[in-house]
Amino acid sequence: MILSSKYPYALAETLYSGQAFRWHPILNGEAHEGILDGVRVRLSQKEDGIHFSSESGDSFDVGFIKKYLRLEDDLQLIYSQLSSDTYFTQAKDLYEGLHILRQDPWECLVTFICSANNNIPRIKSLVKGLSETCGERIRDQFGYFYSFPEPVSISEIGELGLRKIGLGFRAKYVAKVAESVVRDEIDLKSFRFLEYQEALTELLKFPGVGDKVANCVLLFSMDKLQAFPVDVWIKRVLRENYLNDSDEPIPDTKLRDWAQIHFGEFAGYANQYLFHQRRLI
């Protein structure tokens, strides 16, 4: 099945460029393999738009895979918005056609809660030692692969069996999360439909969620183009490339504040390109 787009559309850029961790390439670079919704999914992009198969074949919903690739976000619209920065317009012409992604919010969070003090090869042989130690395994045509793991799956083995896997600290935070969700019957995905800060408000309460994972979760699973994420490399580019002439010097705390007024709506979208920018050079 092709899957076409009326923007730009760079498949590679968007699913490497550190929003999601169970993406790898096949076929010689050719097409990437990922596991979506506890189904093996396989892209390629060609000439006529983004090839997509399933070992569910027609059965998938299509309409599914359209959402999380993000072909409906008007990138000209979001180029014109952010056209007067410099910078973003230097990342913008070497990716082109990159889109946020939009994830399963649960998979998002126990990911990015992965993600503290990692890089992104750590990350995702974090989440693969998850997935196949609480997952469910499934056999396809190509033979087995795991899910996603449940909340309920994680809390059954607990921080210990967390650690087994190779967590560490990040054990204790995930193991938590996931007895929270499944005590108090959380539906993440209900997020989508608060407004930002609300939202906000509501992730900064499980343990181990500060403000810049929480704003990943918003940006990658919960539909809030406004978050921005500050992590080091973003922290770097915003030190070296806007405030380093400031009058005013502006604390680490308020580098978000700052950069969601100076980007405006799409704050989000700038975040990603600047962080795939600063962290390849």
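Values in this document were obtained by computation on a predicted structure and should not be read as measured data. Rigid core (definition): largest C-alpha set, two forms, superposition within 1.5 Å. Numbering follows the first chain given and starts at 1. Compared with the form predicted in complex with the DNA:
Once both forms are fitted on their core, a CA shift of 2 Å or more is seen for Thr253 between the two forms.
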Contents of the next structure:
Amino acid sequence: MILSSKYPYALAETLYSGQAFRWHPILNGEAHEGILDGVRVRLSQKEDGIHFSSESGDSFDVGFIKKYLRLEDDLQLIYSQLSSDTYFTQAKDLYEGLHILRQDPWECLVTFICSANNNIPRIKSLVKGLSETCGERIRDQFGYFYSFPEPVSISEIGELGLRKIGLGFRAKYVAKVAESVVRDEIDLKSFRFLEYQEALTELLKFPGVGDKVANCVLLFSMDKLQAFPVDVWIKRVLRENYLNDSDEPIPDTKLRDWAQIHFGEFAGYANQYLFHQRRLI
DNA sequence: ATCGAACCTCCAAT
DNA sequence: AATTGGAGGTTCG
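Swap state to the form predicted in complex with the DNA from the form predicted alone:
Now the full complex is given, and it begins with the chain already shown.
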């Protein structure tokens, strides 16, 4: 199956820019494999577009992949809205076609709780451990793989089980969030229909979710392109390029407010490009 | 309100 | 070889 799009798509940059943690290169980097909605998916970028295959073939909705990849995003519009910022423009010239992904909110929430005070290899290994411990074991033509666990499955292994996987102090948070989602029948998918501020307020009620994690979840899974996660890398970018080095430290939420006003409705796209550029220095 | 320490774990750098 | 410091943060006092 070939997915075509009007706009350039930097597939590898997108899959490995630290927003999703279950993709890995296969066939000497020719293609990428991940698990979406309990299905193993392979993607590769060719001249004529992004090639996509999975065992369920066409029965696996192509529309699903298109949504996941945000193929419909109007990059020209987004670029033009951000073009007055010279640092964004620099990053854009380097990584043209880099996209935000639209992930599953539950998986996104859990993985970004796991991201606290962790580096990317650690986050990946935790998500892998989680999936292999309480995800569903599924077989396809290439062998076995594991779906990302449902809230019930995580709540069943509890804090102790999560500690065994290596979540550390995050185990308590993930366990509580899983229990809460199960008990209160919270439909995270519906958060996407809330306004940014309202969804943010709701997410902040979860233990282990502060402003940074909430904004990641909003941006990467809830269609809030104005979300602006303030992490150490973005702080470096802001400090180095936009603020006086001599200034005293500014609280993260203030930095976010400033950035959202400065960059506007696509602040999250600016965030991803600046983050990606700074991280690869 | 604001601020710093503490929190699990892993691993690279002393 | 043991120890320290830091990693895409949040909570608690």
